[in-house]
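Below, in structure tokens: the form predicted alone, a single chain.
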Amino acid sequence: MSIVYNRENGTITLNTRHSGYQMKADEIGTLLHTWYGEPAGEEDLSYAIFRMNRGFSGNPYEKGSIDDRSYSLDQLPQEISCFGTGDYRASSVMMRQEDGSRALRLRFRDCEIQPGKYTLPGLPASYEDGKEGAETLTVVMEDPEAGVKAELFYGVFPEKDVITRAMRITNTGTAAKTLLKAAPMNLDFISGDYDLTGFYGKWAKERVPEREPVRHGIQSFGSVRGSSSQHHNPSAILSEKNATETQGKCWGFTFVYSGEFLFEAEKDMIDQTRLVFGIHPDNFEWVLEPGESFTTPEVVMTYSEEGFSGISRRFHDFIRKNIVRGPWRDCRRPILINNWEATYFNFTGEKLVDIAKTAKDLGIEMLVMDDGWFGLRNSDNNALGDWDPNEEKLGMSLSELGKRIRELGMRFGIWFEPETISEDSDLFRAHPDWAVAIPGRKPDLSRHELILDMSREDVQDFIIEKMCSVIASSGVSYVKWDFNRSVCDKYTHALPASRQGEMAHRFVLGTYRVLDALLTRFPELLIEGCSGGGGRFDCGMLYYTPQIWCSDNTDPIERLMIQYGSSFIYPVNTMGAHVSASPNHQTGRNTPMETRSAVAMSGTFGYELDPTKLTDAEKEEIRRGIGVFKELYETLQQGDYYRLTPPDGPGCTVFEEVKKDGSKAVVTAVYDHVRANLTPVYTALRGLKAESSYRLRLIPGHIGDERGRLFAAFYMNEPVLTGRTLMSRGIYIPHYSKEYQSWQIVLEEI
């Protein structure tokens, strides 16, 4: 069993293949956290928790005798921390009682071990894939004086080296109470000096990794924007000081939630480190009437002694198989072309058909019609919410357009922004109260957009009805779900003043309900998440949308950092990535077509340009790129991903994808900075079979370059190389002969 409860000493031990996790209910019912790290057996690890009287640390009444003042919640490592009863560090739970007090004292009552993985009704959550032997631990904590019960859920995936955490709080009293903070993860380390890596960003520059020491006091990051946001991703990695890409102890965390979150790290007075991860409390209050419960989203945790790369591979495997669902989880998704950067709002149905015809000839499999097909939508100033096709603009019905695209042998996709509304729209004129705004105030505008109140069921039902009608009538098989602004002026007419703190969370639950309804009605539908690019790139959305538009920035050189940062947590096949026109629309940079293709292949792979304007040479390069992607698909999209050199390194960014059985690898190298007399670039590879032999080749399209021919001649005339040599001595990356040169090198076991 992966979970063992020892009733004699109170320990509960959670085991995976390469990690161990332990907690213990002590003599007064405090649930101590005793270990998370390498496997440590089932012995009682609480011996390492040293107690002493440090002054100004309160003692629980049960332990506050004159003979022993060493027992203090302010020093003890715990599985759940409560505000207001002697633990002065960051807390995971805070509740306002009917008398106005905010103190809780939760004590262990019982636990239960069950086969399989728990579910969270109304929320996305990881699931067991086949017969993995997942187990669920439910720990019951109670504060009978306050009339509160907390159930702590732990999902253990022993083969994936993953443990998940969620929590349900129940009002067992006789009067209403208000939950003020709900963080399902509280994790304490009694010793060690650590670094914390978070992922910050902004529009067009999402998920930049930033590593800094965990310092005394509280450092935090999060979002109060109504979504997880471009600005801080709901993920983090804690690491030892000496941890690198390939070695050192690391702990990874990601939140299966698309709304407002807060991650806190605190080093306390005796150098213990506490991590708290959950819903952001700044705009959160949840009223619980007697008997009512609140369930948090879940946190996914993993541990590795193989550095950051080990954390990434575990997250990648888990997200691919235990978060992403549905028929598209394991399938190659269609290679698409999106008309946004090709036409923006200026298109007709005939123009789209022309794009589709040319794209089909190049090997592209799906046309996606972006913004501008509905209502009077010819700019981003109006008509959001009026989801009736503009047949006058299209010059045909949406049904006819979809039919003509499908008759070409292509799939048809369409863009929606369901959660927003324009002030200049028929929907707003009919239902002004559906727009999020504080009574008596003019709301903030962003891109001339207002927010639809997704916390309301009638709004959700309207969106479900309109989207289902469009999808059914047009034969759409793909939806790009966009969300182009942050949420502020939070208020809902559906709740009284005392419950306005529930609005932000109910907004996210409403979005999940709509997504779930669409997938129930159209189970084969492929949805790509988007939020002004990568503004809602999280595991909550990936539960419904197996891929997410990584960023509105399609410049391949800029994308190197964006996709690099994303790769710490998220697998390649979740990252929406397109080959766009050159010069690039965001930066004006000119890059070779093969470089744009090479970078986009480490994503879902598609195109964002007008193929009717391409030269014959560019069209041939697209055909070649699509052929390469299909040939190497399993390695590129389902293999293990390795970051070999960072984008801010020596001027050449190198990454590697290795087929799961180690029989094939693809090394991609992009020169992101031109330098005179560049030092030769060598890189050691990873993930190969040490005793196997490999032959190297450049993929077609690069060999025609003079330096490519030199590389090919050098390696192809050499004896085959062993995996051991390739992973120790490494390979030479050919020098560039033009700006932003890229190389793709294939290694095949022989």
Contents of the next structure:
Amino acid sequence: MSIVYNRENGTITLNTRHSGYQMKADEIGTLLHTWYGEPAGEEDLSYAIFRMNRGFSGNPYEKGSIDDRSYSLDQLPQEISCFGTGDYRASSVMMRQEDGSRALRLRFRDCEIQPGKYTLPGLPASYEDGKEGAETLTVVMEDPEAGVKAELFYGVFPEKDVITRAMRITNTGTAAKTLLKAAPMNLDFISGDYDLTGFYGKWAKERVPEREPVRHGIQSFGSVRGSSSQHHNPSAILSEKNATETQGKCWGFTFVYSGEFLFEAEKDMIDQTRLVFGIHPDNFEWVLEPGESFTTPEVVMTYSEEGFSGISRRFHDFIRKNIVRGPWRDCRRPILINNWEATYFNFTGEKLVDIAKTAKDLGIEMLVMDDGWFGLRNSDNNALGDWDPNEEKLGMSLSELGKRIRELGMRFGIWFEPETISEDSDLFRAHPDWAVAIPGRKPDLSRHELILDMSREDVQDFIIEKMCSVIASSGVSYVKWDFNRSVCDKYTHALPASRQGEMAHRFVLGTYRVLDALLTRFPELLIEGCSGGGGRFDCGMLYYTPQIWCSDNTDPIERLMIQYGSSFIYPVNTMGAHVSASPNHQTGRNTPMETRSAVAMSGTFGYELDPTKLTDAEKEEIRRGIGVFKELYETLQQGDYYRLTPPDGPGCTVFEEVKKDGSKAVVTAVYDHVRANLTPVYTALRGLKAESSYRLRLIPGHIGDERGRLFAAFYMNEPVLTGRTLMSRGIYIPHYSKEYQSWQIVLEEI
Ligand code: GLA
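Could the form predicted together with alpha-D-galactopyranose (GLA) be shown next, to go alongside the form predicted alone?
What follows is the whole complex; the chain from before opens it.
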């Protein structure tokens, strides 16, 4: 039993292998949060909550009336924090009552423990992988005077060290009310001094980790862009001051949601830390008629004493097996070639067949036709929404193109941007009200695009019908689902003025509904998420799309930081990564092919260049890279991932993947600049079996000139070292004077 309700002392304890979480309803029904950290046992940990009259922190009537001025919600750690009833910190629920007041006072009523993991209708949510003993706790909270019920859902995954949280709010009264804020996670720490790491970014530079002390007042980040965004990822890590990559206490959080979110951290007047994580309230107002409920998406939480990398490995295992679903979850996905950077909008069907033929000869397994195959789309100015193939441009029908690609022995994939519409499109001319715009005002354009109103069911049905017919007629087995702008000017013709605040969330639900319909109709379909690169990289999308294009920035040196930052939360096999042309189209940088391929291998691995323009040597290098990827696939994509040096560190970024059974490891090292008279880079490896011996082999086999041979001399005889030595003394990373050189060192247990 991982959830224990101790009726004697009133505690409810949630246990995973290496973490414990506890709550307890107190004498007036406040649901106290008493612990999240190392395993807790069933001891009542509420003893540590110190009550004191602190002035200006009011007392609930039932306490104040008996002159107990030490009891105040303003200082108690709680599972759910309500706005307007004496807790002045960031709150997790705010509701406008029919009389206009905003106060809510939720008190414990009941709880229930059930085997298995709860589901969230219409929303992505984690699930149990086979029989791993997951359990659900539902705590019922009520405010009978306001006529509101809140059910707090906790999913416990004992083997994965994960606890999830979601919440359902119900109007049990007799008149309509409006939910103004709904955050499924409220987490209070009564003591401790912490840092908060978030992941900020922008287009072409997504998910840069930033660690800052939690200070007095509220620190927050989030998105009001309609999607989770490039600018802040819906994830965070709280850590003790002394926590490092390898040790120290850390708590990780990620939202299974692709819409607008807000993460708040607040240090209060007595140095307690509160974290609140949920839907961003700025664009959110949800009307609940009597009897109606609103269910939030869920937050995934994990705890580790092994520093940041402990958090990352727990998230990786969980996302790989308990978020990502379907037939592509566990198997190697096709090595694809995408024509975007090869041709942009300038292609024909014959050109794609040429690319596919050459690619096939190199070992590539799927051709993806990117933007520009539909309507009159020859630039990014027009035609979004006109999802009918442009046969004149292609010079053939889509089904013929699909057939010719498949006849080569390759799979065929196709690009869509379903949630947008061009003003210059037949769809807009037929349905101007399907574009998101406030009546009487011109909406903002972005990349010349407007937003399609995915909050409407008729629009969702249209997109489902269109996409299904293209997929069925062309025999594609892969879809790249793009979304190339942020949402603004929010308004939907489908809702009255009083409900416009529902649009942002309904938009996300609409996207989920379409994704779900596609996967129901085509269960084998592999969908890759994308949003101007990695603008919607979150667990909500990963539930439908096992991989997401990590960034439009394909420069392998810039990618080091993007993939490094992403790796704090997301596993390698979710990060879309391609080998592209050199010089790189975003930065103009020249890099060796082996470096581009080494970096892309710690992603889903594909290509995005014109193979018909490559030299024989480059083609040979691609064949070699594909061979290495296939050989090392399981270690790279399903193993444990360790960040060994940061990209802004010693000039050489090093990371390691270890096969789950510890029998094999791959160390990848990329030099981000050349140095004369170098200082050698040493790194201690991780995750190996201390008592085992490993043979070390250097990839690539060719090590260049005399200098290369000198630097690589140690590795030339395939030395054997014990795991213990490799994890303590470590290895040095060979170097030679070629710019942006990279190495992969393979370790095999003997
Ligand atoms: C976005 C994507 C690119 C490409 C273009 C097509 O920018 O991130 O990979 O698909 O759109 O317009």
